[in-house]
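Only one chain is shown below, in structure tokens, and it's the form predicted alone.
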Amino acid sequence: MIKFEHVTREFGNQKGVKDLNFEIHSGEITALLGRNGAGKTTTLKLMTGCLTPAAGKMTRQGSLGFVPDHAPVYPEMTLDAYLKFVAELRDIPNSEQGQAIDQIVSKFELEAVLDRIIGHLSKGYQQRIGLAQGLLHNPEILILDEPTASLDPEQQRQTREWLKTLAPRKAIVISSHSLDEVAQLASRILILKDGRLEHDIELRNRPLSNEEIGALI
């Protein structure tokens, strides 16, 4: 679904990422890990097309949903108006928009705030709205940067369980500082160091503990 072939992206004299080679497949939850400055954000932006490689090639097949670490919302809009706006942007047919919005609102328990101004809502609500917009069109590829950072423990649990149910039918990439989240969710981890891919580890047959993952970063 996503393929990096010798991808390098420079920022002036600094290289954000260097000679990255990997593939992301459907049916995986891949965790992208690394210390601050390792190149995670640059890699996510390359995956989404927000950045283009300076060298090498990145290809992507399938519809994309992206949720950055700050909820991508228009704070002056009501939630109902915002979701209708996103549905239009995602080319969801008019006849299907109502059902798609109802399903995503129910999934993230947003019924009580449909007529509220988004900017007046808590960070937790705004994070849930960000997740909702990224999944409204049922994308084949889902890229999430710190997907549960502003959620309470029960909302974190629910979101993780939902991602697990989606995983068999999608390619999911998460970037998270929560090693507990990674240990619970990921079937594979990619670890960056100084812009290079240091480790590519399959976890399906050998789960790692938080401590083991932390030692690799």
Second form
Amino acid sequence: MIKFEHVTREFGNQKGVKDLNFEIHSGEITALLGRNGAGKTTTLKLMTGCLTPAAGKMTRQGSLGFVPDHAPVYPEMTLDAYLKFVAELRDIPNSEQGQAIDQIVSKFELEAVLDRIIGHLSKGYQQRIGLAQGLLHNPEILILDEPTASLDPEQQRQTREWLKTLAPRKAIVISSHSLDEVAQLASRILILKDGRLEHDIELRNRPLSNEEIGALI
Amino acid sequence: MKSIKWALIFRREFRSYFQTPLAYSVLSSLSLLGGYLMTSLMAYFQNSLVVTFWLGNMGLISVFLCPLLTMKTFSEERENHTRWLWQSAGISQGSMVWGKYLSAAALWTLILSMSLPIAFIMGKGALIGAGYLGVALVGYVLLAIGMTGAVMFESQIGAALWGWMLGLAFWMLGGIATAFPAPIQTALTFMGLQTHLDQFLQGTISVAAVGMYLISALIWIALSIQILRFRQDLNQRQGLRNGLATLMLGGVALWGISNVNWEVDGSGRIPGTLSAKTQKVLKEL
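Given the form predicted alone above, what does the protein look like in the form predicted together with the partner chain?
Starting with the chain above, the whole complex follows.
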């Protein structure tokens, strides 16, 4: 569903990514790992089309949902107005918008704050809203950058469980610093180092412990 | 059915002006300043002239006001991380810039139109109408200049400073032009924002002037789109080529429109002259 062919993207003297080659398929949860500055965020943004490759080719098939590390929300809007706006942005037909919003609000337990102004809500709520916007249109590809970073432990557990239930029908890519999260969720890991793909490991074939993954990063 | 993206952006942006204090503070400060100016002018001039001079002042005020309306448009997207929302939804840079520009232009039109009833009570309809059109067009150019600043700078202050400095430079271009030799002087005078506003305030609407304002605004909007594209694609050669092509096309369009000599005179006087009343006041000045 996502294919990188010799993709390079650099920012002058700053680090970027170099000559990336990999494919991501439906039914996989792929974790993108690496130290700070390894090129994880650049790779995610290339996948989403937020950045274009300077060289090489990136192709993507299927609708896309993106959850960046900071929730992309307008603080002056109410949650209800924001979700309606995202529904329109994502071309959900008018007749289906209400149902899509009800489902996602229920999934992330946002009913109590539906008429509240987003800027007045806690960081945890905003993170859940960030997740909700990425999934509102039921995308075939889901890309998440640090999806559980601002959630409390119970919400983290729920989100991970829920991502697992989605996995068979979608291509999911997550970037995370939590090795626990990666070990629990990922069926495959891609490890970046200095902008290059250093390791590509199918965990279904070769399960790794947290320590082993940590040693590879 | 797919929604028209620039219209969606337009609606969100226009609402957001009224969900933050910006629109209210601009409207209230302009009402205060405009009211004070009008009251002061009424002490010296007759009805129509009050509105004419007041609109002249509004032209200069718009140089400082319009960048305030555009300075937040893109820096806010960066602060809120919402640009990823647009970009991952495949919204084009053109839709982004047009949606935001048109919402600022709509707010500017709304701000101006609030004083229309008083103006029409005080002055002659056609003369006032031409004056308002002139000030509105000046604002549309200034908003487009401000939009380019908003795309270029990370901070709102940077965007506002860009808008103020360039806006003031283009406002005074007619005066600055006198320091240059004849062909450059003619070109700079033609591009000066104040040069044509004076015509509008005298009740004359010329195609060349309307065209100059609209083409100038289009050039700045096109440059904003190119800069936004460049920031995303980082293809320097293509960005530079597109930027130069925009400027060249804009220059040719400006040259073309400057040769159109068609105008409508709504002042009721003989075209090309000032009314006796206006001449008397200007002589006294």
